[in-house]
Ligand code: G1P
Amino acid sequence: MIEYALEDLCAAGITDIGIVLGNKGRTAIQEHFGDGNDFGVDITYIVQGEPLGLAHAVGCTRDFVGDDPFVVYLGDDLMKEGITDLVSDFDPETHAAGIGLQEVDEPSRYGIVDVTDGEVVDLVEKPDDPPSSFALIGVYVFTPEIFPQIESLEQSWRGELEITDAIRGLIDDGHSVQSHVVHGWWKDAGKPEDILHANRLVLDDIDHDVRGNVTDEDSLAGRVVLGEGSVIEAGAVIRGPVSIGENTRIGGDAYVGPYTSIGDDSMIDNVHIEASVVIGENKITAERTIVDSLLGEQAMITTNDDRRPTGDRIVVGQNSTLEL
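For the form predicted alone, could you give the structure of just this one chain?
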């Protein structure tokens, strides 16, 4: 997810990037991205610690940002069209902030922005009587004027410092806040079902690109991405759109159905799997049908037909959900 954000930032000409870290997953993120050189950026890590709200996270970046305007891109958001237009349209000489908006069908479910002639007049969280149909999405452009507003905030009923309150403070103090309507899809992928939906959106845009070894070309139908070092054995059935990473083996008794993404270094066989996300380093060999599922890194699903007593043997991680 974060890699998509880095790609969008780079495309907009932003390569000096700060990644705000909480207490969870900190080491894994730093190990993955390093100093950013492999991704064409220069990364600084900023430790927020306890998650006290988006405004608190932004406030933690003050030393990193200095006196420059800057972009805030939430790590669990995906945008089809990127942020290049949003960034290029923003003028820090005339506006203290710019916010991305998208028109939605059910505005009462979102934070909604009241806009007049392109200027933000007010922000309302999940209003009963929405002033518009434009929802606030997870991309912002700020000048350092935002920091005094954050310092003056009090915690909301959620116990957090809300970025919408800070933006409203800018408006109340007479600053201009620019709106920018984002076209193409936008997805907040903060929940498991959202990740599956985001996966479908991304796979809808892939091009056929086979770099690994396909034993029988008749195994493939539709658009398939196959990474280097991966093998699809004869007898396997792959129905795109499907993305398969590097050094992964798809056995001859596997069916990989549409809208499935499989990460690197995995082994898939004897299973029917579709509309799912398999992160990587996975072994899936159970004679089962798996649909609409998320499998974390190094998760294994194997058959236990020969073990007694008969029954499912499960190790379930924190915050997991199983439907058996």
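Numbering follows the first chain given and starts at 1. As the structure is a prediction and not an experimental result, all values here were calculated from the model. For clarity, a rigid core is taken as the largest C-alpha set superposing within 1.5 Å between two forms. First, how it differs from the form predicted in complex with the ligand.
- If you fit the rigid core between the two forms, you'll see the Cα of Asp216 move by less than 2 angstroms.
- Ser108: CA moves 2 Å or more between the two forms after rigid-core fitting.
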The other form holds:
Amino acid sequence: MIEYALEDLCAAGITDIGIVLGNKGRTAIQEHFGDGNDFGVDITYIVQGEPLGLAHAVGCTRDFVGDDPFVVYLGDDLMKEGITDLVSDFDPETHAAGIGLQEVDEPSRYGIVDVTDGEVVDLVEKPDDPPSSFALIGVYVFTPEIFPQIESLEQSWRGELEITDAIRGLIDDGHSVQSHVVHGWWKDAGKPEDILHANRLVLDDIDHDVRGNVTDEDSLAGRVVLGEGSVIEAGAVIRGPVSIGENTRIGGDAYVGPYTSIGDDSMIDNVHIEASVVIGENKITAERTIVDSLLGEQAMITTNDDRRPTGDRIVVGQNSTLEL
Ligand code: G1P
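Given the form predicted alone above, produce the structure of the same protein in the form predicted in complex with the ligand.
Whole complex next, starting from this chain.
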């Protein structure tokens, strides 16, 4: 997901990028992105540590951004049309901040904005009584005027320093805040079910691109992406849209159904799997049907063949949910 954010930033001409890191997963992110060279960007890592809120995260970037206007892109947001228009529309001469908006069905889940003639007049975080149905989409353009506002914030009802409150502070102090309605889908994929939905949205847009080895072309129907070094054995059934990464083997008894993404270095056989995300380095060989599921890195689902007593033997990591 962070790679999509980097692509959008790059496309908008922003290649000097600071990634704000919490304590969780910090090393994995740094190992993945390195100095950014492989992704066409220049990355500086900024350690936030404790997650005390979005405004706290933005506050941590003060030295990095210096006196320049800058873009904040929340790492768990995805959007179809990127941010190029939003960024090029922003005028730092006349506005202290710019925000991306989109109309939503459940305004109480988001930061909600009241806009008159394109100018933001009020913002409120996850309101019980929303002033409109336009949500902040998680992409913001700021001038350094935002930093004094962040410094004077107090914790919100959810115990966080809210960027929404900092932007309202700008308005209260007489600054103008620009709004830009983003078209094309946008997804805040912070929860597992949202990741599955985001996966469907992304797979709706893929083009057929087979680089790996397909033993029998009849295995494939619809749009399929198959990475280098991956193998689809004869007998497997793959119905797109499906994306399969690199060096993954799909065995002859597997069925991979629409809206499934499978990462690199995995082994899939026997299973029928559909509308799921399998992150990578996974082994799934149980004769089961798996739907609407999310498997983290190195998770395995195999068969308990000869063990006594028979039954489902499970080792489940933190924050997991099994619906059996
Ligand atoms: C955050 C912001 C919220 C915004 C949302 C967009 O919410 O606080 O204003 O609408 O991102 O993704 P959070 O993800 O912290 O619930």
